[in-house]
Amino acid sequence: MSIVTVQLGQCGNQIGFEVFDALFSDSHCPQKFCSKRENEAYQASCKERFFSEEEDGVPVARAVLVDMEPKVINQTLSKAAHSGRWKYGQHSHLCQKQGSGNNWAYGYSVHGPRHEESIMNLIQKEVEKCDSLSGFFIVMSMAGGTGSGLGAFLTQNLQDQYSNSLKMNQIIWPYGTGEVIVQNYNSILTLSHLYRSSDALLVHENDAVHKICAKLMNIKQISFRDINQVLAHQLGSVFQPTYSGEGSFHYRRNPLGDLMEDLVPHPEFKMLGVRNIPQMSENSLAYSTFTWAGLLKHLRQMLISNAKMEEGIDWQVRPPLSGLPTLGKMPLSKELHFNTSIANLVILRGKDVHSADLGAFKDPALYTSWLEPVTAFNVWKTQRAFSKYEKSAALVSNSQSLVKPLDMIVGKAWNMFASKAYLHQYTKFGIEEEDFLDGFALLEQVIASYSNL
């Protein structure tokens, strides 16, 4: 089954390019740990998901590119074409001459309706090229204008027109210090709209990825490209093929459907995060060896202490003792130091993958009381290594990890809203105070639901 990717705005298009490049590079890198037949099946599965074949033999990304300014799309199309390895479709993009000026309302209320028909036609053409559609992967930021405003508008449209297909939005959480004065308003409006129309939100925080570049990749002057390559690596480690079951050598057919089934058991809880281990520069990798026991021990502690990378993990954090009654909920000292999960999916790739012991992730204390670990925890495997790592693990989790950043964004936006700062920029394009209040109410409910796990 195939996934159609929709790249929106500057951020979505730059990340989208790196994701397709990472998927292509990985599926064509030499393999030591699996047979030639397995490797060919892996390549065919990756291709079916993300690429379609053209006459000249160059794979074409199953993607639609949208931006309201031409510069980034032109750069993206040209970079893909010049790589000589894969490219974007000739007529798979829409760009205009005037951006959204970081105004969510302009992206949603002006650009959305104005270009709705053209964009939906492009998407339909991509869908028609798929033998069978798994769903849509929508890549966007939530702080600007085009990616966030137009992204929310298009996700709603996809929900209306393709109600039986899954929609996953990959959203970039803005830097806490901020690039845009109204980023908190834009974020509130984006998240509240997506919560109504998307099936899952896969969130990457800019601050966390920046730290990975600095501390783990040892990059001195970090560019957006560095950040996007880390994001692409993390997304590739989730979306590349894995076996459909224990002992099976067939690759799963429906990646988005399987992800949703394993991670989103209730529509109130649809915010997902990704953690990867190991992540390091080529130079460090040459001197490193890994065991599954070591990798999984670190990954579990990253989960429960809510660390985004293996450096600086708080090893003091322990799960509450399972089996004890939780009368009156946990004391406040637990606050949010321990990160309770609804669902976790561990994806293992590489040498001796079948020997990895995942018992520690099945501890009931890691999960909310209303789900059994047998339902809440899943594992996907393949002995084909990913990228340059002999052994690697990715953890996709639906947990409390985003409560604090979400609460901060809602708090900052509310402070501005209470003094009516910059509201006129939104009301002049038809986004009223009631729309903000609806957004605040919905997100306060999300925060409360996650906090009470």
The other form holds:
Amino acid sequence: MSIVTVQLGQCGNQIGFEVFDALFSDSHCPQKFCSKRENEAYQASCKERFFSEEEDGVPVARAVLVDMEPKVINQTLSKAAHSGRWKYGQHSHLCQKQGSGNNWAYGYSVHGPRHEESIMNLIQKEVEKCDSLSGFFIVMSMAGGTGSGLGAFLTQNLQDQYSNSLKMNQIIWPYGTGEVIVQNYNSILTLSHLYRSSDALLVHENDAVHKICAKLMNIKQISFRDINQVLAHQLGSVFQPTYSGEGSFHYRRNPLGDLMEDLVPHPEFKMLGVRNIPQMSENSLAYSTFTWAGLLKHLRQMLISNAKMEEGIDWQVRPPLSGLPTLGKMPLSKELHFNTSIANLVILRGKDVHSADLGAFKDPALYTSWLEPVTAFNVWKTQRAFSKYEKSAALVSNSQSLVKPLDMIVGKAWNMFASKAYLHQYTKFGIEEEDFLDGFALLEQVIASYSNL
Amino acid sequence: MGRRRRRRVDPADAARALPEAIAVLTRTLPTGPSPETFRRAKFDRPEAAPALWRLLFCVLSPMPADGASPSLALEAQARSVKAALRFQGYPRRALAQLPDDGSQGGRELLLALAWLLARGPTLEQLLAQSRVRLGDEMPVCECESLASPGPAVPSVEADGCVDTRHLQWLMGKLRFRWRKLMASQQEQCALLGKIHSYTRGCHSDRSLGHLSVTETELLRDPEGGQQDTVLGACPPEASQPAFLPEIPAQGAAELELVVRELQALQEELQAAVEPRRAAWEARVGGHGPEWSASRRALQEAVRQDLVALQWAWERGGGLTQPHEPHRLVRTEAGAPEGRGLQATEVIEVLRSREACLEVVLGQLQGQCQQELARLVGTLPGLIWIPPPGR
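Requested next: the structure of the form predicted together with its partner chain (the form predicted on its own having been shown above).
Then the entire complex follows, led off by the chain already shown.
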């Protein structure tokens, strides 16, 4: 089953390119421990999901590119075309001549309705190319102008027009010390709108990925390209094919649907994060060997201590003693040391994957009281390694890890809102104080729900 | 009880045809006894009896598709065979008098087998069970799924608190599964459509016109993995469409049983209802115009409900075709209507059923809301904020 990706704005388009590139590279990566037949099935599955075929045999990404400026889209299109390995569809993009100056309201109220028909037509064309549609990825920044306002508008439209299809927004969480003054306003509006119309919000934090680049990949001058590549690697390791069950030899047909059913069935809990292990530069890869036990031990600790990478993990954090229910709301002033999960999905790829022992992830202490580990914890496996990593594990979790960042953003935005700073930019284009208040209320509710696990 | 006049068959021909017939039967029948066993049974040799008992057991009790029924002891099988033959109206008492341990009776059993084969579509049923289905099958009725008990209801502890969040989680999971199901059914339809249109004109049977998935696979890879099918052994009418067996006589016997049970139940209920109704009326009391008016209103409402139900049932149950799955065939627009059900008819019926169910769902939801509101009213200090409507 296929996924159609909508790439929005500079951020969305640059990341989208890296994602397709990572998927393609991985599926054509020479494999040492995998039979030819299995590798072919893997490639076919990846291809059907993310690419369609044109007459000249070059795979075409199932994507629609949207930006209000032409520069980034043109760069993206030509980068793909020049690689010769895959490309974007000739007519799968929409760009305008003018920008929107990081104005969320302009993106939502002006660009959105103005280009609604054209964009939905492009999407419809992509959908028609699929034998069956699993759902949509919408890649966008949370705090920018075009990407975020337009993205919120589009996601609502997709909800109306493709109500049975699944929607996952890949959201780029801005740097805490971002440059845009109104980025917190934008974030509030984006998140509150998406929470209503999307099925899942997979959050990628710029700060976290930046640290991975610096500490793990040893990159001196970190560019956006480096960040995007790490991000793409994470996404690829989640959505590339996996077996549909223990002992099965078929690749699962609808990973997006399975993921959503496992992680986000509750309407109040839609925020997901992804962690990956190991992450390192390719040079170091050749000199490292890993065991499943080691990888999983680190991954588990990363989860419960809310670390985003395998270096600098706080090993002091332990699960609370079982039998003590967490009653009442935990005041946020108290440090949330332990990251309680609602549900987790671990994805294992590589050699001897069947020998991996996941018992530690099934500990009820990791999870909230109203879900048992048998429901809350899921694992996907495949023997086929990902990219050049002989063994790798990814963890997608619905947990408290985003509560603190979210609370910070809400706090800062509220302070600004209380003094009515910069509101005219929004009210000028139809986003009233009411809308802000709605957004605050919804996000406070989300924070409360997650804190109350 | 006169003997039916048959065409006179030359005994010599019959004698020659018999070994061939036995050989085919051996291959066809489940647990097919060897021709030698048949021969010994004819001479009533005791060593043939168990095999024949087992054979008749398989023939008389329909096997589930995956052959998962537990194997019974010979004695149990023998008793079952006797009972089944009795239900079918098998006349020979000699069989009923055979010992239950299955040690004797080869000849009687042969006679019974012949009787079964001659009188009903037994052989066709057996073939239908064990052959590969060539067509792309589409179920037409929901009888099987309605009759199945469904998954076990998770037990709730007596005074256990249920966390609403858990319920919401489950509800959400159900919704996602529904959407996944829709998507995969769409996928199946899209792929079937592709195969049907690509193989247009390839089928030897003109009324079908195109190949099914199974037939395409067989053509692509004749050796691969398909078990040696009965059809493969049969003469080349193999391109016939799905064979729809008639309602078996066995079904009639079971139906008979069910009817009798229902009648008994109805009598029981009637006997129980009368005193209860009397007691209720005594309790409720009330005479006079207001009471009888409201009572008439109630009766009228019930009558209308019943009429609506009946109408819906008759409309929805309009499909008079048998309940077996049908083969999916795609025809060109403007082509003459083929035999069998038209997709538009089925869609029409399903839509009307859907409409009825939606009405019922709305009523039930309304009742739930009222009940919730009532319950909430009984709890002091609780404010009920229903979720915003979609």
